[in-house]
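The chain below stands alone and is given in structure tokens; this is the form predicted on its own.
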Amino acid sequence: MIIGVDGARDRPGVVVAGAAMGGLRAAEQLRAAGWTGPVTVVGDERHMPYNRPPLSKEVLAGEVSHAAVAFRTRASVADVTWRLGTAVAAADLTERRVTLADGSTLPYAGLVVATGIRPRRLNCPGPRGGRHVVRTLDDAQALRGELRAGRRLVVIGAGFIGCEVAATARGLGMEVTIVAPESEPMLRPLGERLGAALRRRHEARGVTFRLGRTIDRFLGGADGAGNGHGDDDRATGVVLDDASTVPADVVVEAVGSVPNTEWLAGNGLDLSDGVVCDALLRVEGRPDVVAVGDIARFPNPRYDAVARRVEHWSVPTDSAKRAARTLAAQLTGGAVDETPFAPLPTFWSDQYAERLQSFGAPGLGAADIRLLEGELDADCVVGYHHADGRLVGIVALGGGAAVAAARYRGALAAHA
């Protein structure tokens, strides 16, 4: 699907690859900061962009449709192209050339690279059918179908939509399993003492958890499992690393991500982990290539030299005013500002009434962990901080006035 015109395809322009928020975001950077060529913006889905946290809450729980989770289109951008429904297939950085899946191909000045990442799925033995993962509204949607009050949801992981997906389901009157390999949900994030507390949460609510235990395969009808499908390809069930078995009528798989670099092998970059980016968001020092969202990584000044990947929902947006500006400013032969790129993080997540608030980056805190304000079975406040004593990341738990005492924190932080 082709949406908008370019008026100006004899001459290369830049392609944004991706379609999600990260290049909406982009293709609105690129004309904030004077790019007036053209732009064209390729993504493998469908949909325009839209807005992906109420996929595993709001749209599992009732009937949601694109238009209600769409990104508005400002007037800036009614002059890109959109390719939907195409991924980018192949790069060549050195002929400054992609091509799509439908064997097109498009030359570029500039490269926007965004991606992105999609669900790792579980390698185990068993049938495939009625296991899901949530990152698209295709995906979203299709679990939704199977979401009904008295059925068993057994979901995998202990993350972000792990914990969200579970909380959602309980409130639709399901039975909620979580297994995960961690001692305690949201592990990575949060440290030993709030995830806790998050699982206390969770069990007040009815959901079983079933930590520091893989899943060794998936039962099918064949077992005998007994979820009523009679369907030998659909998952009934699973059985753990300790040989206990778990009964399902529905199963999430939400074990993390992999970023979607594959279509920019051959080029000699490093893709171990996502694509490696300059304090500009280049890749790889390349002038006329960026990257933005959770596929660049990139150093952050505000914490250290070493580059990471960050997965929160403000770092496409963040990320895309940066590397737009480093992008135009070299097509048009502007002056590149040297100011490296370093975002405050932040994150949220809501589960039953309460929500997790995130800014800074926790992780890099996480062996020295402090408790800064009320209780963590109530609201609370939690610091982390580095070795050396500094605050690096603030993560509130509870209601408005935890949040809001979290994002004043922060806000504090943001100018330590």
The other form holds:
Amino acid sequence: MIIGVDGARDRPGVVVAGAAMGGLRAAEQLRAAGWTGPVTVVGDERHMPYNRPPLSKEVLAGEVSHAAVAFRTRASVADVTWRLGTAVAAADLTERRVTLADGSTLPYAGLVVATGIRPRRLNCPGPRGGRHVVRTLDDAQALRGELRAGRRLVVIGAGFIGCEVAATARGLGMEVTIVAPESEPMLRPLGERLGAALRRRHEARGVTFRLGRTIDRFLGGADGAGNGHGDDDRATGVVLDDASTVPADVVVEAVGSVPNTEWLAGNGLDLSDGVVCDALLRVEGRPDVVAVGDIARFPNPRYDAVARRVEHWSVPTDSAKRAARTLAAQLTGGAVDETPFAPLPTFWSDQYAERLQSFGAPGLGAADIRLLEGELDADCVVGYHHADGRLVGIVALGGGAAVAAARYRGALAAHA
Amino acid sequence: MRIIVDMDRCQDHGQCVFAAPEVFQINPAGRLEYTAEPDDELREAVEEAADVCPLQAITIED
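Having seen the form predicted on its own, could you now give me the structure of the form predicted together with the partner chain?
Let us now look at the entire complex, which starts with that chain.
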């Protein structure tokens, strides 16, 4: 599907690879940064860019259409060409050309890498049917049809997506079990104590946890266990590494993500975990290529010099703004602003009526975690400190979490 | 420039307040209040506020 005039036929402009939030924001911010040449956005999904947080909540709980989650687009991108339903398949960064899955090629003057991530899948023996992931609108709509009161849901993984799906499914009256290898849910961002507090909130609402456990295989199909669905390729449960079993009518795999970098192979880049960028979001050694969103592995001088990918909702918008300025200056011969990209990370999660709100980088403050306000099993604010004693992140949990967290944001934003 | 916030969508995240404090405030009851027709020189901040709203509840009309 091609929407708009394919400007790339006339003269090479900017190709944005990836048509999700990062791709949209990159197009808008290129215009805001003064780039008036052609922009073509290419994406594998058939939908115009949409907001993903509702996918694990409202979209699973009821009938939610694309229109209800679609991003508004600025008037400035009315002349952008959208090539949807077509993935980028390859790129030659020396010849400045990308090849699409349909075999067509697009020359470019500048390239934005915004192909994001996809869910990691479990490679365990057993049936493949009845196993879902939640990344795209199509994923969520397919899962929604399976979520019904009284059915048994096994969620594999206890991160953001796993915990949110579990909460939504409990709200729908399902029996829910979360299986994960960690000792507590959301362990990496929250730490042991707040993770335990979050677990107790789920348990109080009837979720069962099987923590410290991994999946050996899926039950059903050829192993002869009748599944009652008349479908031999459908999982009917999981076998854990302690040989115990958990029966399931539906399985959700929420076990992390894989960056979509395959199309960049052959260009000499380090693609071991996303795309390595410099402090201005330029892809290593390529002044005419920038990266935005989940795929961008960038240093944040607020904390240290280590380049990391950050899968927070705020990152596509923040990084697109910076990357577009870098690229527009490069393409128009303007002065490149050398101020390093140094976003203040923020994330939130909604589970039941509870809000979890974070500012800063709690994951980098595991050396010293302190309760700053309230009680862990009620409304609370937890502070995360670097080994040098500096507060680097906070997480607020409970009904007033947004307001409570906001009180700390200034202090966390102050030291860059 | 006219701002419309869909208050049925708004969940009081407060991200707009950080982006455009001249336009958006959280009142003592914890609810959002905003100036519906701010000065045009605040446009960039208001666009930023609309971008960072987790619920995408803010629209801008010219």
